[in-house]
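Here you get one chain, nothing else, as structure tokens; it is the form predicted on its own.
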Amino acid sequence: MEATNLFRQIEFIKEVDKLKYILRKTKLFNSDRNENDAEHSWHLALMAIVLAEQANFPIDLLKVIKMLLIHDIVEIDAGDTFIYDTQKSHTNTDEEREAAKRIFGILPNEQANELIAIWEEFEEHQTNEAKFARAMDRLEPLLQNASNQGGTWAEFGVGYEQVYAKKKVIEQGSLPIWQYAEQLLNESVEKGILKK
């Protein structure tokens, strides 16, 4: 049975690798050089860590870090999804529940079904602790996209409105963290690197 399940994991590790090759369409901090799903997962991680204590509520920090960690697992199958996307939705869709499914179903029944519920947990961001990873995960392209003379918003036409729109939720998560986001926002546009 250890045996099976080791295979099992093993087998997870290395499909999970394939997450390096998902490109993002955001960059990298004051680069050219596009961020792939594995560098935002790892980095959101870190940034939960060092800003935890920024949480509007008590959370429970090594819940967020796995959900930051597996969050964007699932687009090894299906893909990575401009936020901004004005065609495909960025929420959650039935190819990414197929995909989680599929992907967590590599390893071992107890261990896919706690990652199945986490991943979930994050998309349906209800818990404190969703609300403050989906607050990461909305800072991080914004400070990208800041040091990098606009970055995606510049190259894919996005104006205020819609940034605003999405970053409110960070909000949620954490309200110190949303007041420099908005602060960071209105600073771009006199900057002319996000048009209103």
Given for the second form:
2 protein chains.
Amino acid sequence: MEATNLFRQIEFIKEVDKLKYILRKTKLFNSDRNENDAEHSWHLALMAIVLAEQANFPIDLLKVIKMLLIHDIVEIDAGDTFIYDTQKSHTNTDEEREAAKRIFGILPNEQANELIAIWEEFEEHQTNEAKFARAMDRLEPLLQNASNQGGTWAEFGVGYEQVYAKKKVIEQGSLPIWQYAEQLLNESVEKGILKK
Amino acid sequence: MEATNLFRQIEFIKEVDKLKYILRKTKLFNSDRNENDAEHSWHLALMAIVLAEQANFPIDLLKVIKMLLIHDIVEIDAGDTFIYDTQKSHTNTDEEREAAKRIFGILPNEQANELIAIWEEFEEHQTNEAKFARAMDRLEPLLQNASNQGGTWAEFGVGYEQVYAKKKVIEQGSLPIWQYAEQLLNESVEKGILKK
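I would like to compare: after the form predicted on its own, may I see the structure of the form predicted together with a further copy of the same chain?
Below is the entire complex, every chain and molecule, led by the chain shown above.
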């Protein structure tokens, strides 16, 4: 039984290596190299550890980290969707649900069910953990674009109002981080790297 | 106070982006692209989540994950050392200790102290959490090399005995994973991708 579980766990570990090939639109800090989903997931999990005390409420940090480490795994099958893409929904599409079933389904059933449930919880952003995890997911590209001459905002002509609307949800996870983010957006407008 | 903490936390988050540029000797699964430390750290943390039940003892999974997410951060200053390098010690050099002080020291003091202590605990591999975390760190490149025509074993002419000695410590974290690893080493010898 343990041996069978281990075999499935190893297969999953091999399969998720593919996340390292999924490129995001955003670039690394001060760089013109695109970030990949594995790097992004590592960064968000570490951010959650150091920023947990900024959350609006007590959080189960282990669950937040699990969410962040797995939140983009469905993109192995479904690909990355640009957050400012108005044609394609970013969240919890049929394609993503199929991907979750296939990829987490490689694991022993109990683990597969746990990780699918955690991924769905993240996507539904109703619980405290999901709200805080989403704040991390929105903060990282903001820091990247602000340090990167506007990054994807400049590259794809995304304006202040669109960015503000996407970033505002940070407030649901952490008021102080949202206040910092709002200030960074204003500074970006003043610097001319985000158009109002 | 919270605002000062947040400022230091954000500086740390920006600084550790540099981990994405530190290349390891090992390649991605079935690939000739080198893995970087951020991708590696993400993979190990996720491995710990799915393999925790294989540990020889109950573990504090959150602590293991923290260890794995931060274990290579000192390499931002100290660089990656190849595990089979006989000239240079891999573990806890003065250079790495200085790096830990500088990089974790960007954080608020209490957090800096916590993460330095966790990094040292990992490096000393005495506690259950450190033993299990190290098992993850030894398992991933084994899976990579075995799936990659011998990978660094072939590239750098590393033989079975050297690899066996480095991998044997997996046993201290997980007996079933070690049994799997031992079998994989034997299969690699049979395939001719690891020389005995």
